[in-house]
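Take a look at this one chain, the form predicted alone, written out in structure tokens.
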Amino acid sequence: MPDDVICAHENGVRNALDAGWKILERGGTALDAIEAAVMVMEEDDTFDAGRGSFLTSDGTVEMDALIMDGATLRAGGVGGVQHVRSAIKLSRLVLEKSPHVYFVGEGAERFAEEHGMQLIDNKELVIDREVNRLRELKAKLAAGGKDTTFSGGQDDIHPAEMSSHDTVGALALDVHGNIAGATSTGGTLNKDPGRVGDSSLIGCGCYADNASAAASCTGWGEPIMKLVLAKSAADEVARGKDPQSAARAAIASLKTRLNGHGGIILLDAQGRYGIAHNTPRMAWGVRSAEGAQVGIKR
């Protein structure tokens, strides 16, 4: 996160934080909450989800995205969407209007289609900023001569171009005692056409139990997916950990066992939350009764 777009984010999450809390002070649900703080999110081309977010080699956006319900464990998710404004309302659509729990392609478009979502040409979610990061990205593998793809094995170096993250999480407490979450995001800059990561994966990239606890992950996907780490963190704190160690603790094992890097943010149902990354900055907020706090931890 360079620092010309610090205070972008601060506002994006802030945004987002206030959509949610209006729909939880009047006794919304989380879900509602969730969806509505996301969908702010993917608004808003600061964030790597909706409208702006990074290009595939083949210069389209492709979405993939996760709502789940901690209170029945219902969840929605789609994969690889090119041709709706919002990925999480797709996703809750999923939840609400389907026995499945996922679409991917065309399939999940056919269905948002459907149940009434407009579809769109996948123009309007492409912006000049990321068609210059896609051709400077390009054109620096080239003049490197270096593999588009990895840079090294999958299990111990990071893709060159995955140096940067922008999915967005959201979490809810509502009054009735529920959790939520979701995550949203365009993937990976530069990603094969058709490649899915770990966002809208249940349990690796997202998760919500009213017995653990509601997680959302950002970060390199491939690693985040062979931990189930959205999961493995809600798990721990269902063990008896607070959610602060557990995100730390996830986090730790993200790094020490596959040198991943990310940040997930954790919340249980008595209103405990983590947050925990391991990149240079990563923004965050939370809203309570008490108050607003919105930054970029580092």
Given for the second form:
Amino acid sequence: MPDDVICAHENGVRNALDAGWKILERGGTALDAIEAAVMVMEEDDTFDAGRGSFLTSDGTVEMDALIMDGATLRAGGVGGVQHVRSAIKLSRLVLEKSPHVYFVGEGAERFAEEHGMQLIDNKELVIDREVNRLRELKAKLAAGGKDTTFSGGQDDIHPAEMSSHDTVGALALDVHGNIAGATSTGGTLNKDPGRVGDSSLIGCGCYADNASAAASCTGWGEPIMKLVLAKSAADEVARGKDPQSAARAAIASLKTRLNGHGGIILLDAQGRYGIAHNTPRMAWGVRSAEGAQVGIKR
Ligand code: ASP
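For comparison with the form predicted alone, kindly provide the form predicted together with aspartic acid (ASP).
Starting with the chain above, the whole complex follows.
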């Protein structure tokens, strides 16, 4: 995260905390709180979610999202959606209204329409900053630079070239003692169309179970997926690790096992939380009855 966008990230996180807290404060559910918090960040073009997402190599926005209820283990996920304003809102609809857990592409959008969500032109999600970012990367690649779009296999990847991530996530504990987790993303810059990352896959980029913890991840999705990182970290909490140690251990394993990079937030049903990342910066925030805290490094 370059210096000039630190402020925007801090503001975005603060606004998300406010939206979620407003709901929790009046006795609302963790699910409602995280949906509201994530929607605020999807609408904020600072982040790689909703409008302002990173673009695919085709120059379009393809979004993935998951929301999960720690009390019941109900979950709703969508992958590769292009014509909704909020992928997390659609995920919540899946959680509430469908016997299924996961929808992709066209079927996800048909489900959205059938349940009263307006479909939009993909161009509404594309902003100039991202058009330029994609153009610059493509120019660099054409000049012989390295990136994730390569012709080799998965072990031939060069993570340093794709080290910017801006996926959003939120976790909450409500007055009923329930936790929930949500993650929403436009994925990685210049991804091939159809690529789905960790963010919307249960247990990878998002998870929630009252019996262990809620977790949300950001970072290079492929290694996160392979380690089922969110669930692995939550399981460590169930085994007795405090969430801060579990978060640190998860990010350490991401690095040592697969040379991955990213960040994780964790929250258990006692309200203990953990924040860890091995990127130089990650915007985070915590809101409780004691007040709010927002940071960039931890
Ligand atoms: N984890 C996301 C993905 O790989 C990207 C991100 O966190 O920014 O799709």
